[in-house]
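Only one chain comes next, encoded as structure tokens, the form predicted alone.
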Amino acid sequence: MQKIRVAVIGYGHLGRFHAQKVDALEASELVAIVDANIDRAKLAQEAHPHAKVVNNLKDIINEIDAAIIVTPTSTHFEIAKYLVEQKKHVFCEKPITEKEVQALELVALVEKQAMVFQAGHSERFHEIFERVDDFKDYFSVPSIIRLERIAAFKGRATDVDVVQDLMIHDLDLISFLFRETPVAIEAKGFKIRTSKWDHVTAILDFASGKKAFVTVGRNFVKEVRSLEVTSARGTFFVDLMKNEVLVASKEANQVDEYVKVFSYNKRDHLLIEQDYFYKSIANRTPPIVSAKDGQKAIRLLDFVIKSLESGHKENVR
């Protein structure tokens, strides 16, 4: 089978991992790495001597079938639009654009050009989320949902606020797991380390009676990544760092059964995402996470930002 010729655009922290995955998969060939930074380009060439390393995407555009965008969010729209116009398949890390209006334009262009465009929402690929049907009672009733994604300051991704950098994961997870759009969003936050929002809590109200509390931060005292769903049915809790699930069902009637604990397998999310991407290209099937999915997450993100700036609850229209 002919390999899909791939370029990785951006060789920063995450770009390096993406380049490794392209090399690791049988379906893909790393043809080029694009980065205008001299130091990063040197590192890229040393790590991948078989690939071309260039500072301009146009230099290799005719040598590739697909590209992976791992550049700052502010550059995503311009790069992605150019690639799709050139009839190239695209995997774009989250968020796919800065604003929803840009995402809507991309969605329309992708449909017109009939290209595969996959959004990089890696948190969907925890193994436990393939088994949510086993816990559907917790997801289908009025409930209180809590998602936390907080850590100590690491000095990375400070070109964007934590809503774009971190909360975008959880906004996408809510849409993916609960299949419902909130009717209102209220957010509060603080600018601590940077001139942008460093710690934010958003409260999402749903017509079904669900209420979600989403907290993200990059100046916390410890690292936490978790999902909790509590209802009259009981509590379903996932530690996304330990790959552990804790369930407290109202049906448990023995002391040693009140809280059941089990683990799930840790997986290489980037590798799985890329594998799906190449299969979509080869089989001409829709991507597992579409440009439309990426646009929906940005829409919610925009309302979170609006609420932060206005200081009021925003109705999601």
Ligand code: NAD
The other form holds:
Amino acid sequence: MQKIRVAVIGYGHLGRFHAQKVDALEASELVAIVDANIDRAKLAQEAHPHAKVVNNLKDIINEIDAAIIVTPTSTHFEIAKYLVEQKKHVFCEKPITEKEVQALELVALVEKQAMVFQAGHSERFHEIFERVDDFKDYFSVPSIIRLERIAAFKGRATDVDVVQDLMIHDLDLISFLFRETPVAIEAKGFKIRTSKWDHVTAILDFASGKKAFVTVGRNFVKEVRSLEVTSARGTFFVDLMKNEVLVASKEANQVDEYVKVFSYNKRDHLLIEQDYFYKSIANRTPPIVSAKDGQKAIRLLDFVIKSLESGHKENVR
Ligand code: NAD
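Form predicted in complex with this ligand structure, per the form predicted alone context:
Zooming out: every chain and molecule, the one shown earlier first.
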């Protein structure tokens, strides 16, 4: 089988891990790395002597079948659009674009060119989300979902706010788990460390009566990544750091067995994402997380920002 010839675009914090995965997988060959920064390009060449390392994507465009975009979010649209126009398959880190209008343009272009475009919503690849149907009773109507993704300040990703950097994962997870679009969003936030939103809570109302509370932050006193769903069936809680599920169902009435705890395997999400990407290309099947999924998450993100700026609850139209 011929390997898929891949370029990694952006060899920064995450790009270097993506490059390792391209090397590790059987289906792919790392033929090029593109980074606009000369020092980063030097590091890339040292780590991957067999790859062609360049500063400009146009220099290697005819040598690749697919590309992985791991540059800052503000550059995604221009790079992705060029690649799809050139009939290349694209894996693009989240958020796939800065603005929804750009994401909509990409969705249409991907369809027209018939290319595979996968969005890098890596949190979807927790093993528990493959088994979530086992717990679907907890998502009955009405139910409340609570997501937290908070940590101490690390000084990274300060070119964007925490809604773009962190909440995008949760907005995608809510759409995936609830399979419903909210009718209204209300958000409150604080700019603590930077000139951008550093801590934000958003409340999403759904027509069915479901509700979601999402908190993300980069100036917190502890590190938490969790998801909790409560309905008349009981509570289903996932610790996304420990990879642990805690369930308090209405049937468990004895105090000593009230909460059941399950563990699930920790997995290499980047490796799994790339594996799915190459399988979609080889088998011509739809990507596991599509450009449309990426666009839907950006749409919700825009309403969160709108509410933060207006100070009001915003109707999602
Ligand atoms: P980074 O700043 O560490 O790296 C970005 C790299 O891109 C730098 O080396 C920079 O020189 C290079 N670059 C900038 N513009 C370029 C251009 N036009 N052409 C080629 N190279 C260019 O950023 P990062 O933390 O690696 O984040 C990159 C992307 O990955 C962001 O969109 C971010 O949201 C996403 N990300 C996703 C996750 C996740 O959980 N899925 C985690 C971290 C970052």
